[in-house]
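This document starts with one chain, in the form predicted on its own, laid out as structure tokens.
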Amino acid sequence: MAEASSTQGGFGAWLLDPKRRGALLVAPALTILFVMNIFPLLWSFGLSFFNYKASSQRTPKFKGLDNYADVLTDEKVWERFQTTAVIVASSVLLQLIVGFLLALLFAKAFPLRRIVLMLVLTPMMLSFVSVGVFFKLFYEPTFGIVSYVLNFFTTEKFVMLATPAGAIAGIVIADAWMWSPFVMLLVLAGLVSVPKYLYEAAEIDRASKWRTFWTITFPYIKSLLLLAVLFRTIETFKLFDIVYIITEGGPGSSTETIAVYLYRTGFQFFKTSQSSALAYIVLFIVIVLTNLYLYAVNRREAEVS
């Protein structure tokens, strides 16, 4: 019994421990980390080496990189790319461009400002399961808004989903209208931070207004624009709910971009160890852009000092 009690008691001093306190209090926090995204992520990039299918019993083989060549050396699969590159540089364009004027809208006072920017905000505030299934019912061709409104115009039925731009047309609009919110909201953060007396010399000076947003608005916003730019490049690039609900890779498969392209793979093919390997090359794609920002940004501010 003194033995025991002996234990319990070093234990106990050993939990009561103040060096060792920390430790303790992160440790869950670090288990659940690791459980649920840091093993999967191992696990994942292991099966990238095998030929192993979800849907097979059969004990997996080692195929070493054969698995990324067979990814890197698809037509298909270069073909989502082109799809997603396109699907990207559109949407990204829309929305710096709507977000951007949406910002000189409400970097002024006006009446109901709060009110209007809220509503304006409430886009991405939404699911993108609810974002896609608006919009499908939108591009309806029989009781769509879109229809509806175009029939005033024409007797023809417009079919928008239809032909390949008409859905990748649809799909851009959908995500643009998301999170054109987003950007408007870091352009505000720069424009609002423009001292007044820059613009109160430049209208001394009467510069033009082109010269007055070149030279003194747009260097505040800069910065602004390229992490916008970073961010909504990634996650575009990861674009899958609203393409999947609106089309389904559709027509054909003209807008299936990479992220469809790969559930499909994993998850209605069953080419896990396929899947596996294409989501690492979509993660060194994502990392690559990544550091091409952190370029800019290092050479901007070696410009600047």
The other form holds:
Amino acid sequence: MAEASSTQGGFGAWLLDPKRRGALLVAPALTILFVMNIFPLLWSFGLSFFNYKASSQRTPKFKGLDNYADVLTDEKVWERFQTTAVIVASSVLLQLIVGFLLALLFAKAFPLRRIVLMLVLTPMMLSFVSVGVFFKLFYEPTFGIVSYVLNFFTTEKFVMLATPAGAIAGIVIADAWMWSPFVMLLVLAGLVSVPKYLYEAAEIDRASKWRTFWTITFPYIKSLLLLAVLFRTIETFKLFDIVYIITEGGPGSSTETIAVYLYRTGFQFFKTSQSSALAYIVLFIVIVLTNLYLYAVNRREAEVS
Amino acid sequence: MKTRNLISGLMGATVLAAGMGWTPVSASDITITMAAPDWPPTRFMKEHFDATYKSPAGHNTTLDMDFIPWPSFYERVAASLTSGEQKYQMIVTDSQWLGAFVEGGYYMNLTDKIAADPELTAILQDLHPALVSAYSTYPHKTRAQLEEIGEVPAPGVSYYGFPQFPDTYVTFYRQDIFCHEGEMKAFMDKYGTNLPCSYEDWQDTDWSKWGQIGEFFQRKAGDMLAGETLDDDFYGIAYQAGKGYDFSTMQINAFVWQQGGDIWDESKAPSAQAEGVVNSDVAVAAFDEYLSYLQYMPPVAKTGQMDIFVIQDLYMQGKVGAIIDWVGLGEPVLDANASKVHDKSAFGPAPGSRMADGSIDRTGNIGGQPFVLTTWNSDEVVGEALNVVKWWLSPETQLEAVKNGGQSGRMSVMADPSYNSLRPWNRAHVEMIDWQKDVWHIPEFFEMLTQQQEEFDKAITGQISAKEALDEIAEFQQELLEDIDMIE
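Alternate state requested, the form predicted in complex with its partner chain (shown: the form predicted on its own):
What follows is the entire complex, opening with the chain shown before.
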């Protein structure tokens, strides 16, 4: 039958034969994936073993693992990892606290709940660049709103980004503002999945609020919280846009995350091979975190089923 | 029948063309795609090209400007060049990029073309030597080295670019407050010297007075300023103190050079050293002086984010009395729709360091950009691109550009009697251009610049001292430059 149709309908019919249709449908996606992702990944992996500079047309020479050794022994790289760790830990913790409190708030019915919920979710729908620019202007000491409001209580303008600690706080607040709603959504999903009869039973047993939370609510949301922590850790680990726009890594290099440093190495200093090596180290860390994330997802699925 | 008509038509057209003196050969459609920062000097170039350009070779030439926002300009150009897409035939480039992209094989060496073309030679001879040195030569030759050779084009020197927009920094100031009688008297009473009001007053303004101005005009909301009550805090002065790109460096270099210090001198490589020069006592004192005036500037200075756009914005909002900024950013200041001080602003030369003989040294770091040709252009495109260079640098086009907020690098154009009155900052620009020097042009410039900007930023935000910052910079540069054999 297929032979007959290919003879009758020519190449079009042969191509659309049900036996080939599946492959045909996935081919464009696979091609794009290969061209845009897999090939560059393999290419940059190869580059990480050479001494290639994109700004130069000199023939690259093989360097083996030297680039990896250089990156791992570079003090600057470790400083940037430390900065990234501080920002990740602070931001994810703040997102968890704010997201959790928001979820508790929205788990209860109140007037205009849907509209307020929609407004609270808006930040995570904005682009990183917009959020970065907003917060840079908020923190501007001469005309920014933060300084303006605080100026009612102090005589001096408030200069948030003048110190390393203040600049880190500024980035953490911006990132947490953007992504706390995401944590809220996950936790809210957990909260609404708790059967009501468990709370009724706890009430009959006169359990305290804390005990009710710890023994009933928390078990339902803990896997989702873990998911939120891992997902946000992976994302914040790669944080670039907000940092670059708000502080450009300053004061000095005190807020320069590993992603910003990677960008500078690759696209400003044109140390292409060295930046490829660093990118693979970062990728390795992200893959480890992603595997933890997938493990948590699987555990959650097992719990639900 | 049709064929006979066609032949007759072609013969008629050829006779007509010959009769009108046209060249009926090799005319073709040429598109020159040019990477350009998105701002008024390049926007004007495109508008004026479309309105006036006629190819001397008879080509139908299109100038396709790829306007790129300033913050991503370097990255976009670098990505295009290094990806090998060969998109651009011409590029407006910062002078510092010359080394990276000449060594990469992307920018065309124009030395032979200039030598073979009397018109281009005449243009080069008429360009201000500070611009030729900064915008065109690679390996870099200083103005003094070029002047010592004497000939233009100089034998043994390679030329790459021509000025698209030569920029210098000048003082933008509020005439309404600097020329206010009450303020002038109060300033005289306090400091025993005059508050600069006229252009000539600014010619006699040194850094010390700049600091006094800063202190004098630092006012709180509710204080009086030029007879009016302020509704917000006001600041006397501002200059570049930004971590991004080259913002702090451009101003700090001026302090260092004026006081007799130096940066690593690429024109003396490999004998020139970084350690002992970059962190010399003179350089430390100069940097300390730069830092000492930040206390009188808007509080954003404490964040290390007070770049050229921030100070322009604060000035246009009426928050600062005087700023030192690029001429290229002057036009919006006079725009009534964008600037609260559009009708109150005047311009003077930037302050400098007072010398022992009483004169003022205003040595500064040149701004602006040359434009260059790329190496993959065909001979036909190269010829037409050079025609575009000649058109842009012709006196008529240059004067039109200046009327519309641009500047000229040609000495004959700057000497035109009408030049200074074309725009209010022109006189200051002409005075300042003679003082210009440039930062490094070697391929590693971005690495050096970024590290230097970081260390400057730490000092600006009070994390380290001027000496600590310069010691770090000197050590880094020494090591880097020794690694690439630029220091022996």
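Numbering follows the first chain given and starts at 1. The term rigid core refers to the most C-alpha atoms you can superpose between the two forms while keeping them within 1.5 Å. Fair warning: this is a prediction, and the values are worked out from it, not measured in the lab.
Novice: After a core superposition, would you say Leu292 shifts its C-alpha by at least 2 Å between the two forms?
Specialist: Passes the 2 Å threshold, so yes.
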